[in-house]
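One chain comes next, on its own, written as structure tokens: the form predicted in complex with its partner chain.
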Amino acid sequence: MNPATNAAERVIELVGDRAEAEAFVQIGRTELTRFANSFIHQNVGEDYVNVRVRVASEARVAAVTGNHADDEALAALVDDALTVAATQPVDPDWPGVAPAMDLAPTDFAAPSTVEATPGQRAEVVSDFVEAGSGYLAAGYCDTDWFDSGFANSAGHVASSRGSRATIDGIHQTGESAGSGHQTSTAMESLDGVATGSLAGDRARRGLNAFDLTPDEYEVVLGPEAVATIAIFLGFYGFNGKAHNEAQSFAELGAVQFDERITLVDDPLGEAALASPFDVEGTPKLHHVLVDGGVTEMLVHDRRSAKKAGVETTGHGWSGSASHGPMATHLVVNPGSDSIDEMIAAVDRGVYVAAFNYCRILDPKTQVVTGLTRNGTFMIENGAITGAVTNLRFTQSFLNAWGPGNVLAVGDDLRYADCDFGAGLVRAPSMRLTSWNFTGGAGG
């Protein structure tokens, strides 16, 4: 058992018998370098303890969260728990702690992040950096690890250990910029030269950019992109909550996406950034959400399963009371279709790096709004003759992904930054018929 494993269960002894409890535990050390201006600017760390307390007394409940795991100051935390628990009204969707079950501990961390440096993080800035042939670089490599221990009252115990790491960046020629992602559990394997090479081949590409008229275009959307598309849809759409109170537009079997749309959540795979377990400790396991353009199931932590009347998915976060479970390991499923040949099958059309600050505007619609961002072209008669200012998009993203709407999907996948972070998506590029762009860099 790790650290965070032996304060979950030094939680559920000092609770004792005064009440359902669980304590979800994680202690790990998280450091970021980032640089601006292409040099390190701003290099951080943190050795962190996250110690979350959630009782149940008659159905009176109450969460703390403390960051110090001493016995000390878990009896602290418990102490308080049960007093704010106590003057609580009963909360008649109150699901009760999850049944004691076998879950083996498991080890997903790679030893490279856990024993990052800062000169290692350095040497993956400095190779994205000089990668851009001179263009000013932004971005930031970061390493994180975590020992996760989770307990209950109901004698269910379980504990893991994970990693990740990151090189993210743009370069700028101060008219145009580039960018390039890469995320991996182990910092061995993260590239800052090919990562760096990207963004700088983006950045230079979007060089004498022009204002293309808004209107609707065909578009090739690069990982990025597709990865947002696919987390608003997981946390507006397949979030149990959501879908319990109306606001979802998910129809379970019925037929919402293009036929080439699977869309999974898999937090064990190969490459998955693991998390074998949800802050309820449910086992995670491999949920197909959309199968060859089906709604197949939603996600759930246990208050939303109690209220649907089926089992939770093990989506339960800190939030997920208030915003409803999420699908944190989504996976757009791969096609056939390469890059070159996508951008081969476009007479005219635009092709998209990633987004920027998305917005939705209804969640049963999924009206999004949005711009592009860090490599936006145009594509003419199968190839990309030249940059494209910014744009702004007011797009549903369901209907984006709609039946007849997907022409292809890519070969590429990837972990792919999206607009709610990294490591939360791996996703390819693809190929849609349309996207509804209301806006350019003149408004």
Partner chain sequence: MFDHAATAVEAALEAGAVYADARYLEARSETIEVFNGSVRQLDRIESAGVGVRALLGSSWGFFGTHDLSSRGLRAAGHRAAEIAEASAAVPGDPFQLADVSVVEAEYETPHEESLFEVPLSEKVDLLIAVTSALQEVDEISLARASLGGWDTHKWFVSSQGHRIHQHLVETGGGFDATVVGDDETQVRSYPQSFGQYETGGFEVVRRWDFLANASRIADEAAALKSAPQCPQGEMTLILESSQLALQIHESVGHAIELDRILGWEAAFAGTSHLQLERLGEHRYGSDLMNITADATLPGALGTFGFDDEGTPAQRVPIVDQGIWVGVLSGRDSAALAGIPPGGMVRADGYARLPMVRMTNVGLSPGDSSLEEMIAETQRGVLMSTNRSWSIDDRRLNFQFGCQIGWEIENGVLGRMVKNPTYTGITPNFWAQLDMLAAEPEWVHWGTPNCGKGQPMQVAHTGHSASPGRFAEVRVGVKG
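Having gone through the form predicted in complex with its partner chain, I am curious about the other one (the form predicted alone); can you provide its structure?
Keep in mind that what follows is only the chain, not its partners or any molecules around it.
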């Protein structure tokens, strides 16, 4: 049994019969190689421990977190949880802990990530830098592997291992920048040459950028931009707590998206990065959120499921009591169009590599404001004809993917960075009928 599960079980022993209790523990190691001006300037590693304990004494509930797994630290954490719980009002929505169930240990950790060395990360960085045609490069390559463990007072125990490796960076010319990103469970899968070449090409094309008149334009979005749309829709829309509180756009069984849109949560697929159970010990399963444009389901933790009168879907996380459950293994199903084919079909529009600094304005309509970043280009007569300075947009993400608004979905599915971080969304490129650009980067 892994050390995280041992620590989780020890927490339950320390609580004893004083309360219902559950513990979720991750013990792992993260290492980071950071570079700027085309030189590595930082290489660090950290062993980490994350412990989350939730107790309920006569439906008075408290959750606390800690970063040590020795017996003394766990005992102090348990005492803190019980002390805080005693001060809380009775929680009528407390769903109780998950029942005991048979959940076999799983191992999603790739040996090449667990065993990765600073020298191997430096090689990936070197490939990224050298692929940039002499431009100045900046970014990072990191690896993370972890044991996850869960235990509760109903006798439910679960354990797993996972890993993630990422290369992320930009090439800069002095007046432009282009980005590249790749994430995988396996360090050996990272291709610094391909990622650096993409960033370098975007930087080169970004020279001599001009200001584009704000308006609605047809767009081709890169995987990073598509991933940001997906994570916003997932967090604010398919969130069971938000739906219970009438703050979600989701209408089950309704055609709310274009028929080309199928959105799934796939924690057990071939490219899975994380734990196959949530912080409440509920198994994670393959779920279809949108099927051919039809909204099929919401995601729930135990609390939101109880209020909705349904079963939890295994989407509890450390912040779900406040913010609601969240899907963190989203996949936007790919299509059959290449990026070149999508661009060739546009008479006049804009290619957007990525969005930045996105902020939700209205969760129910999914109106979001943000900026383009590190690769924004004019498309004319089926070809990229020049770079555009960064643009501000105010756009309903829901409407952008609405019926009739998705013209093509790319065949280039991959893990893409998004406004919420790396390793949460796999997305392809996408061509949309319109996007509402409202100004330049200054406003």
